[in-house]
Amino acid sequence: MKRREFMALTAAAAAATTAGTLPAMAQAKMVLKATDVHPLGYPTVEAVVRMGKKLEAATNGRLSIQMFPSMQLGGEKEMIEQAQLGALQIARISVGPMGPLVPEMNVFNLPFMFRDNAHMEKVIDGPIGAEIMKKLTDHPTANLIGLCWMNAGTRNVYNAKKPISTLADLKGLKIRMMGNPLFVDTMNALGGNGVAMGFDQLINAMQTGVVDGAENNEPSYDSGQHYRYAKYYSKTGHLMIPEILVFSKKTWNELQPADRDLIARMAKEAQQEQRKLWYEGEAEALKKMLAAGAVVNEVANKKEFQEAVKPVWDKYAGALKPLIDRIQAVN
C-alpha cells in the first residue's frame, strides 16, 4: 500500500473512531452537586431541588442535582471557596459575604435600603438586579458564575434576655452578623455589639453566651430552632437582603453551551418557584415560632433605628450613590 493511501485509511479510522465516541461523552452523565446551609424543605433547598428534577427530565437523566442541605459541606465561606475550585457546582449563599469581593452588592447589605418586598423585587428583577448579577460573573478572580437572585425576606433581632423595642433596648446585647465589615458596623450603630460569625457557628455560640442572640429572617430562625436559644424575637426590619445562587464556574467552562443555557432557564424559573415557597414558608414558620415559645414583638418607631444607622450610610454609601439613587426611584 502506498504511503499516502495509507495515510487517508489511518485519518479515516480516526474520525470514525473520533465520531463515534463524541456522543457517547457528550451523553456522559454529570451530577451537579448543591449545597445549602438550610435544611431539606426549606425554600431556597426546595427550589433548587425542584429545579434538580426538571433537569433531569429534561436531560433524560443525563443531568442532575444532588442536593447536600444543613451545611453538610460546611457553611456559607466553605461552600464558596469549594464552589470556586469545582469541588462543589452550585451553592445558595447571602450577598452579605460576596460585598467585599464584588463591591456594588453592598448596595443590598445597607440597612433599611428597600421599602418593602415588592420595592426589592422590582430592583433585583429588573435591570440594576442584572447588571450586579453580571459584574459577579464577570469578575476575574470569583470564579463564580451568577444564576440567579433569590427572596430572603427581612431580617430581625432576636436575643435571648428581652424584647427589642427601642434601641435603648439593644445597648449591649452581643448579636452575631455575617461576615461583612458593613453589618457589625450597622449592629453597633444601632447600639449592639455585632460579632461577626459564621451561621455554622451560631447555635454553640448562643448555648455557650458568646452572643446574647442573631438576626435571621422567621424560616431562619425556626428551621434552625433558635427559639430555643434566644426566644425574643423583635421585628427591627433593619436589613432585606436577596441571596443568589451560584454556579462554579470551572465547570461551567466544561459544559456544552446548551447545557449551559439549559441550567440559566431553569434557575431563572427557580427563582420564581422559590419566590411563592417564600411567602409560604415565612408564614408558616411564624405559626411555629410562636407555638414553639418564641415571644415575637413588632417595633413602633423604626424612625430612631433609621436614623442611627446614617453613620453606616455615611461610610459605605459614598461610591453607590448613583446606584442608591436609581434604587430609589424603582416604583
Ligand code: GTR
Given for the second form:
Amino acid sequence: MKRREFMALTAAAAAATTAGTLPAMAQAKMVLKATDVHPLGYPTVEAVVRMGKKLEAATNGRLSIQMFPSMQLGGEKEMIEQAQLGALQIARISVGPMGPLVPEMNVFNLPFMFRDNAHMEKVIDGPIGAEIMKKLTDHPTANLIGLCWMNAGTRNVYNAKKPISTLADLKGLKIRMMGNPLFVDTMNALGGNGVAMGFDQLINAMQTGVVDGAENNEPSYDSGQHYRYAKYYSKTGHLMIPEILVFSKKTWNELQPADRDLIARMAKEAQQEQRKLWYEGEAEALKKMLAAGAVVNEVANKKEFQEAVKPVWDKYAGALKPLIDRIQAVN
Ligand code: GTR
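Same protein, different form: I have the form predicted alone, so give me the form predicted in complex with this ligand.
Below, the chain from earlier opens the complete complex, with every other chain and molecule after it.
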C-alpha cells in the first residue's frame, strides 16, 4: 500500500471510530467455526465449505470458514449449545431437534407431511419457509439466526433383523429416533419401539444391541456405514425433514451489517448449491450401500403407515392447523 493511501485509510478509520463504526477494511480477520455431524464430502458439508471459499474471496481473506466435520465438536445437541454460546458460529442441524424449542418447526417433523421433494422444496423456498425461519431467528431464547434451509431427502427405517414391508414387521423392534418426543410417538404409532438418542450415540447402540436399527436418509445411512450393523433398509418414507444452517446470534450481533448481509446472501446461494449436491449424493449413496451389502426394499402399502400415525397428528397438529392447511395447499 502506498504511503498516501495508508494515511488516508488511517484517517478514515480514525473518523469512523469516532463515529462508532469501523470501515470494513480496517476490521480484523475472522475465522468462522462451522460444524456438521457428517463427514467431508457430504452434501451439506460440501455446500458450507464452498460457501467459505466464496466468503474468503469476497472479503480478501478477512472472513473465512473453518469446517469441523464428523461430529468433531460433539453431536447435534452439543453443536446447538456451542452455537448459542458463540463458541462456534455456524452449525448445520436438522429441524428435528428444534421442534420442542420452536413449535412452528414441528410442522416439518410431522410424519408424511410433504407429498414429495418438489412439495417440500416449494414450501421451504417460499413465504412459509421464510416465516418459519424467522420464528427461529426471533425466538427469545434460541439465540440462533436461521440462515437457510437444506435438503435431506426422505427417512426410511433400517434394522438388523428383517425387511419391513408391513406395520406388523416393525413389532418389537427397537428403533433409534432423533431427540424429540414427536419422533418416539411416531415410531410407537407405527408399531415399533422408539428410542430417543443422539446421532453420535447410534453406532454404539447398534453394536451393543441397545437398538435394532434406526431411520434416516440414504446419504446418512451410507456415510455413517450403518449398513454394517443394520443391513435391511426399507423404504417406509415416513419423514421428510429439511435441515437448517444456523448462525450464533451472539457472534452475529458483533458483525458489521454489511458482513451480515454478505453471509446471509451466500447462505441463500448455498441452499441452492446444496440441493444439486444432495441429489447427486443421494444417488451415489444408494449405489454405495447396495455394493456394501445393504438389502433395500420398497413398501407397497404406504397407506397403512399413513393411517397408523394419525394419533401423532391428533396430538401435535392441533395448534399448527392453519400452517398445515397452508402447506397442504402448496402445489
Ligand atoms: C441426518 C441429519 C443430521 C441428524 C441425523 C440424525 O439425516 O443430517 O443432522 O439429524 O440425521 O438422525 O440425528
